[in-house]
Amino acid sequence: MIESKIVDPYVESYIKTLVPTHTGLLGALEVYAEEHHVPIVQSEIAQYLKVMLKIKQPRAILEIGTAIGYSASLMALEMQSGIIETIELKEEMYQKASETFAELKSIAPRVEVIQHLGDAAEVLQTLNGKYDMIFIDAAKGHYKAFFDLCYPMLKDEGIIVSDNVLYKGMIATNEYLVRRKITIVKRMRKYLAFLTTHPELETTVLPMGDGLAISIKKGGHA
């Protein structure tokens, strides 16, 4: 496992102690993820998303990268009502997420979750919705391609959240670079440069978890 260089370990550990413990569905998914080595958003990222969702109050969310349905469930539980469309490449994860969403339906009945199985680059070309928020948490080397496909579906003043954008700190400096990751690192650096200079976006990059980029689309109300 590659050691993260983003946040001082003592600081990170302390912040995690401040995050409320999840029970119920989210708690069970956290246990499953740890036991089966499934990557899900880190606890401090999960808490950040909860706060942001309370502020933004989105009614339509697009998620790229479902895994076991943890992030989608977390977002659904913070929504008053609405829809989440989520895309997953691996059939095994898709099936596990289906079980997750079946349980979620009983505790978040006013939020509809629509699953898509397949390559996000292909699935995105079949969608025609408009979204208040887009959450990108899939193959790190393809974020720019995902962005190009989903950005036209983002409403004015909508938010794009890109997770894992500092990738253990390797994006910041070659001092931390693992040679076999060089292609991903180069692509992510280009993606962040693109986001932070995009004329229609206001973007900030946060050194928390594995790095989080928050981009708000400028413009009037959709």
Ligand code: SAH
Given for the second form:
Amino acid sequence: MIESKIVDPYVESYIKTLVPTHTGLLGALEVYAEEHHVPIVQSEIAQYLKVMLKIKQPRAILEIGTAIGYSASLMALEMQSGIIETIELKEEMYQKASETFAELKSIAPRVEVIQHLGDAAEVLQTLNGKYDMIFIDAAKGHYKAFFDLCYPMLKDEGIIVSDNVLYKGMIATNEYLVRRKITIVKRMRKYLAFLTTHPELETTVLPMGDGLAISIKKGGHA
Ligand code: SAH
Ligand code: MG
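So that was the form predicted alone. Now I'd like the form predicted together with S-adenosyl-L-homocysteine, please.
Now the full complex is given, and it begins with the chain already shown.
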């Protein structure tokens, strides 16, 4: 087992035993991710997202970091109907995700998935949707740049979920800091300080998985 350095390993592994296992498309993607070392959301994060989507019931989601389409499929399967736009930099991931979404179509026919290939920093400038939820799960050193570009597209009462914000424990303490990650770590600390003091947002940082920040746009009654 990989030690997350975020919660006690025994608590983390215990919680993972409480997460229902997936069969079908999601189960197959979990196996593929494990075999090919694709960093999909951890099982307790997947479960958290499911619960959050049941509460929030978003109709339009923007995802930054598609990978093989696991989290997008998980979210699509929680939606009655709606749209998910998802951005991926790597061609091979984009291709694999296309196969995933072709299969997803038969099990979530009322959810439209739109894939974008390219650097989110560029693709985001071409989008003009309005989203109930934005999931940021890509290059950790660029979250603030992604935020600045996508925030104008977040509806009032919309939610931004940022994954990996406690990056292997390195964000909370220098004790775990790996030298070559110092720029990412400094940027992530700045991003969390920014998010948690943003006047239009209410944010909570959860020590779950690799760290998850949930921010809700307060709308008119801040
Ligand atoms: N959300 C996925 C996992 C994403 S892993 C899931 O849980 O199933 C992060 C992905 O972000 C990788 O596939 C990586 O290629 C992609 N990525 C990294 N930098 C990016 C960028 N600047 N723009 C778009 N995608 C990026
Ligand atoms: Mg992640």
